[in-house]
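We begin with a single chain expressed as structure tokens, specifically the form predicted alone.
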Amino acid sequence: MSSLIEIEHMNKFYGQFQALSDINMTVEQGEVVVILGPSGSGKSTLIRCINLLEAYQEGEIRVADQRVENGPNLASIRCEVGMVFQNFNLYPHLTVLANVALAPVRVRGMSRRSANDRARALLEKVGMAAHADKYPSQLSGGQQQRVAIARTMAMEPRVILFDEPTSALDPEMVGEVLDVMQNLARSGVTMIVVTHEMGFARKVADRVIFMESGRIIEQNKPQEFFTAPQEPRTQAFLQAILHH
């Protein structure tokens, strides 16, 4: 069986700086792959490679089968690769209903009627219905966040890549958001997650990666990569989180 994402010797340059150097990775339906690694390490680049919000220069991506290439595909791919960012990209004018509904309507041809319920499902499913009617202005940053994962969601994509969902939040809105993506792992959602969180990680992932200047140190179940790290570097990154 081949696996939903594969990646094979990508290479990524920002003129003369090599920013991602032959990544290997595959990832399965179903299973929840996190990144952790230090700022700067190529976790956010690797995984906006994935649905080509960043260009890579050499290797292979493939989703599902398809090449993930500038083309005519490309939008057929966008549709299987949700994407949840930092700082929640809704539309202001827009309210919550709206920008979850919008992009089913505009981009799947769904009547607005079925949009329209299906949004409101999903924000259910986030803890937001009631705030159905409300502006994203009208909302915490958690709230906001919980949004940004139903909008995501609408679009039913094979697999959602979150960069750092929580790192713009305050503190205690984190555990809201964490949850909402907890509940989405146990619903068999595939998800690669790039994030900070390790208790998330070590709960949650089915595999966590290690990446440090641009490659993948070291990949393994969460159990044996938090207890029994085997390479230096990814002790010491784990050393100074998880004494700090």
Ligand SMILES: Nc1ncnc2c1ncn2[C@@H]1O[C@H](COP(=O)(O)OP(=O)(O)OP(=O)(O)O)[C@@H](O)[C@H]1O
Given for the second form:
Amino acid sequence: MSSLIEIEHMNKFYGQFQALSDINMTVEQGEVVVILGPSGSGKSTLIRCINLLEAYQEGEIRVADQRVENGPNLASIRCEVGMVFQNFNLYPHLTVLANVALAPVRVRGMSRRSANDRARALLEKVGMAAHADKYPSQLSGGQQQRVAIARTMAMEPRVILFDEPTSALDPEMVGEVLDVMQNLARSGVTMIVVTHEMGFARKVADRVIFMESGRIIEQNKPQEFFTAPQEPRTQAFLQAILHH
Amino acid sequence: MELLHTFFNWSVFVDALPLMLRGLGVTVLLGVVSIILGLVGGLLLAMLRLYAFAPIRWLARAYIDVLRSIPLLVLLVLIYYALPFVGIRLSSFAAAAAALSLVSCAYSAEIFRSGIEAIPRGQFEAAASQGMSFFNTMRDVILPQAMRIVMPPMTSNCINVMKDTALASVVAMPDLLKQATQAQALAANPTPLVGAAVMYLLLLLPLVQMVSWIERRNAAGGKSA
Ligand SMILES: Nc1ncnc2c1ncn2[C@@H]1O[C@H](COP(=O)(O)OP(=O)(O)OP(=O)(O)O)[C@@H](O)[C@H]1O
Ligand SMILES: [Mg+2]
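Moving on from the form predicted alone, kindly provide the form predicted together with the named molecule as a structure.
Following is the full complex, with the preceding chain placed first.
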């Protein structure tokens, strides 16, 4: 049986600059993988290659056995791979409800009514049902990010990619978003999370991947990763993060 | 008294009024047709200019640059007086509408493009990450936001088209200016011209004020919805 996501010998270049080198990794159905690493290590680039927001030049990425590449399959792959962005990227001209219901109607061909019903149920789940008729600009950052998570879930993707979902938030709003993500993880959603929230990584991750300079340096269960890191560079990173 | 009698001669004005109103109708019709064609063409052109394959993109860009460089009157005269030599004979209305909308769509294409380019990358990425097609992304996400941004310059452009309809009198189209000029010649009195000027003002002043109003509101709205 093959894994949900399989990345083999993947290289990515920005012009001459190699942003990712020989990436090999797999993610199983239901797994929560947290990616850690210093700024510029290629974490965002890696997860953005999985839904081809960034093109990769060598190797292969497969999602549910389909090769991720430009072409007729791309839209259907993107339906299976949701993404939550650092800056939310909600559609500012649409209400919260319409933000969540748009893609299911346009892409999945769902009727507007059932899409709205589903959107309401999802907003309920992330604690935003009372704000369904507001516009994104009327919400706090934490609220916007919870709506963005609901919008992503509305497509019922098989995996959700999170790119530093709490980094743009005021500290007092980080918790509410992490709680929503933790609930998702518990309910069995497959997640790949780039974050600097070590607490989340310890508590929620099934596996932690550490990157530096475009390479995967080390990966392990959180327990082992945080208590007994193998690589000197991982040790240095954890030292720096945990003692400041 | 003399002045009033010359420039604001009531009886001359009343005599000329029916024809001038008909001229006003032609002017408005020409303006509206050209504006609509210009907007539709401009949107298409902006899409080609931004997203088509390279050679078509270059063609779109060349078209936009050329049509923004050529004086409208020259283009109009070419269409009306030169095209017949290759067997294309347009009515004065068609020639004027063609010239106006060909130029207008070059300008609106640039306005649309600036509006689309002002939309943050994250909007395109959010739509792409949800599997939305190019068409849906444009229709549901990008263009609604771009429209708000381009509202003031686009309205200005439409005002310009409306004003430029007056050039059509050169190809003998019976628009407001043409009717007024003829009435003036007939009555040997400039009142119809003054009347025409006032009619142009009544038509366009509200639009101009609308633009300033939108701009002021956008400036006050600040952070954008
Ligand atoms: N569009 C681009 N063009 C050129 N280089 C880029 C581009 N985007 C990213 N890079 C480079 O690729 C490397 C990896 O960037 P990436 O954004 O993936 O890092 P990151 O691990 O997500 O960092 P951060 O924690 O700061 O978000 C960096 O050196 C960055 O400068
Ligand atoms: Mg990043």
